[in-house]
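The chain below stands alone, shown as structure tokens; this is the form predicted alone.
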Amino acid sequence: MAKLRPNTQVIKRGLLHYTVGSDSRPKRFKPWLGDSFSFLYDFIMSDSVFPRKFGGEIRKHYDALSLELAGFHGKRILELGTGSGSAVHFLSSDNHYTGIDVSPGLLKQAAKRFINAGFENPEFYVVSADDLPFDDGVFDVCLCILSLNFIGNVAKVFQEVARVLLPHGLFVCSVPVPERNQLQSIIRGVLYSETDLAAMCRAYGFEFERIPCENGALLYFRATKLR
């Protein structure tokens, strides 16, 4: 089990781990897309928001980040946003894998199909990325593939990354930037420019660097922390 921070709480439920609120509750969360049509989140990203929102294709998504995550094994890698676990087809099954997300629906596929991918032990839990439950320098990767649009707090979730990643860890994030979409389209939640997202990394001691791929309105990049 990923190592938690002090004093904090969680219970497991099934396959996935709820973080206990002051009431001695699982925190519960509001997910864009409602769990009852969960089962469609796949279907709605490869058949309408790849090629109608973000005009490219989930094929070179994939490719990209498979050649950028190529060298990592037996890595403890973070995915904040895990959806219904995208990332079985450009990680490597020897990692650590911890997933996160607010919808316990997407989580619950995502646990089924990194078990099914073979991955050892994969944890889940249903917790926000601008309030991470673990340690001080846990991990050695942290992901947020097409998320961080979604999160309210952008800068705390910097910020909570920088915290839970040890020294020279890496941050690897794909996220609309509004100077890309080139077909206008209305992309839900908050886009940041390449310049404002380039400019919170260092603010949190973080180097970055664009990563080349092309593909439609998405960006790419990297994210090493200094320190």
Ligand SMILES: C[S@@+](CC[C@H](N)C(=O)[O-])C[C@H]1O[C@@H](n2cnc3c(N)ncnc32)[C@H](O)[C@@H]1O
Given for the second form:
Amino acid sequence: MAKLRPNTQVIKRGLLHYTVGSDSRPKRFKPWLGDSFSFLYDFIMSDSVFPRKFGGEIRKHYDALSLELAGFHGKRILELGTGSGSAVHFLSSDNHYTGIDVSPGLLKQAAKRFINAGFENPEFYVVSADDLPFDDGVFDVCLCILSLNFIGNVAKVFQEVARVLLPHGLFVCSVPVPERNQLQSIIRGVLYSETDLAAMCRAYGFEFERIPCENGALLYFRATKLR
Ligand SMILES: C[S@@+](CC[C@H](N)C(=O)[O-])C[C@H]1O[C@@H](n2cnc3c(N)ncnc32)[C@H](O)[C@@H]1O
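Okay, that's the form predicted alone, but what's the structure of the form predicted in complex with the named molecule?
Next comes the full complex, this chain leading.
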């Protein structure tokens, strides 16, 4: 099990871990749209969100992330905003995977998917990306794929990622940015420009590098923790 912060209590319900609130009950979050539509999520992403909102292609998305990540083996990987588990498309099953999301409905789908894909003891936590229950310096790689725009406090996310990554750990992110939104579509959440994201990376001790991929409104970047 991923090492937790001191004084953090979690309980397991089925396939998911929950942190325990001050009322001694599993802490839950305001449902995200994805929870009620979790069974339709994959279809909505490939046939609607990618072509109509992003002006891109899901195949290109998986190709870019595979190129970046499929060569990783035996790494401790944390994903923020796991959703229904699309990371099985570009991660090798010999990594130690931990996924977090505010949506138990999507996380349950993800858990089944990771187990079926052959990952050993993957872990899933119903927590928010801006308040992680994990101890400092426990992951080699952190991913945030199509989720950063939904997480309210982005600066806090960078701070948390910097905290839970090991020195020289890697943060890989795919996120819509306004300057690439050629369709001028309404994309949900809060969009930051590449310049703002690069500045936030630097402010939290990362070196920012754009991953070369043209895929509609999406920016792909890697940020390496400097120390
Ligand atoms: C568009 S989905 C992306 C899911 C997945 N990464 C993918 O590529 O298919 C955005 C995800 O962010 C999650 N999310 C929203 N707010 C969050 C938060 N504060 N902390 C963690 N996850 C959050 C949603 O529940 C949803 O699963």
